[in-house]
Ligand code: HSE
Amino acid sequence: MQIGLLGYGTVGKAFFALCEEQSSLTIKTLLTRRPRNVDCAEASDFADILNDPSIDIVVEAIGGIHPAYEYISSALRAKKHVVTANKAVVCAYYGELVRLAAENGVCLRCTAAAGGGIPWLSSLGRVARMDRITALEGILNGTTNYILSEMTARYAEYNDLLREAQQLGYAEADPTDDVEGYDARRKLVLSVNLAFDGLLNEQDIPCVGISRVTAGDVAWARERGLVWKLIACAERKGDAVGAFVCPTLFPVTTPESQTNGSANLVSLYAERIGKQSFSGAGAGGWPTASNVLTDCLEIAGGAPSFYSDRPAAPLSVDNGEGVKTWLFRSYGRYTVREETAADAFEAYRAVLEVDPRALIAHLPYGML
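Can you show how this chain looks by itself in the form predicted alone?
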């Protein structure tokens, strides 16, 4: 099959190299703003790819929402399969893009949009076809996991390690999406949409990042045998979903606490098969490109899109049931409270008004 590749950044470049080793896939045209001197045609106008009937798959690797949305939707209308690693655009336009793919009889695949090199979304699709998934949870952001892992290992401060993560290429110049949890929340939305066959609104999910975690918080946890991680989780609640993204404290013996660096660890729970966990590189050009390539090979082999071709029904967020254990830190004092997630996040918003550096964490094991 012939491919039109959009973008030649970290992921696009790695995908190009991987694709050269495949006999069933050929990159015919690369959309690029400047000459790359690669072994294929180069174009500066997307119309050259869109109007080429020999191009079967459009691989979007430019990132962002615009013009990625316009390129993807146009390609689907032109009856071209689309593969993307772009969580932002798929999350923002999920319902519309899934509908366009179904209406035009083509595939929309985005395995690399959540989990980096882990086959997370494709595994969710496989399990959802044969069992009822009841919950999802895990570490879905490599940047925050690197920072928290290094804070734990070195007792360093957050700001120092953020700068280090930026120098290493783990964090963007503007790290807000990562460190405030928005990236993990988008990946959670994609996961829930697929696992629960619905349409979740990103803005409805409470989200707390790691920017307020200090070396003092890490030391306090270590004294109690606990480790900080940023966790995204969701659980079926009838026709609604309980969901949030929040710093979470795990005992040092758990798999989560031992997942370090930029690695991800994410789990699903299903009624018959129980718990399945997936771990591996959560970011980086080669791991992400490998999932992009896998999606292309799946399409070439005749596999369908792993998203449902039925219109997605809206899902509401309901965090008002199920008491959980929460840790609050304000003005240096730590307190533990037992309440629902809805009450905990409401209380946290009130605490932030008097102490902008306040912190909340989930204690899934009910410790302390």
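Moving from the form predicted alone, what structure would you give for the form predicted together with the named molecule?
Keep in mind that what follows is only the chain, not its partners or any molecules around it.
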């Protein structure tokens, strides 16, 4: 199959190199703003790829919402398969893009959009076909996991570690998306849409990132045998979903605590098969590009139009049930409260008004 590759950044470049080893896939044209001197045609106008009938798959590796959305939707309309690692665009236009792929009899694959190199979305699709998934939970952002685990191991400063994560190619173009939890939230939305056959609105999910976690918080947790992780979780509740992204404290002996660097660890819970966990490199050029390559190979092997072809209905967020344990830190003082996630996030918003550096964390084991 012939590929039109959009973008030659961290992921595009690694994908280009991986493709050179594949006999069934050829990159015919690369869309790039400046000459790259690579061994294929180079174009600066997407129309050269769109109007080329010999191109079967468009691989979108430019990121961002526009013009990625226009490129992806016009490629699907032109009956070209699309593979992307771009969670922002698939998350924002999920229903429309999945429908376009089905209507045009082509595939839309985005395995690399959640979990980097882990086959997470493709596994969710597989399990959703045979069982009822009831909950999802895990570490879905490599940048914040790198920062938090290095803060724990090296007592290093947050800002230095963010720079390191950027240099290692983990961070998004705008690292706010990583550190404020928006990237993890988008991956959660994609996962929920697929696992629960629905359409969840990104902005409805409470989201707290790690930018307020201090070296003092890390030391406080260590003294108690706890480790900070940024967790995205969702639970099916009838037609609604309980969901949030929030720093969470885990005992040092748990698999989450031992997931370090840019690794991700994410689990699904289903009625008959129980819990399944997936772990591995959650960010970086090679892992992400290998999932892009796997998607292309699956398409070449006749994959269905999307991971799930079941109809998607809107899903609302409801965090009002089930009391959990929460840690609040404001003006250097730590307090623990037992309440629903809805009440905890409302209380946190009020706390932030008096102390903008205040922090909330989930304590999943009801400890302290």
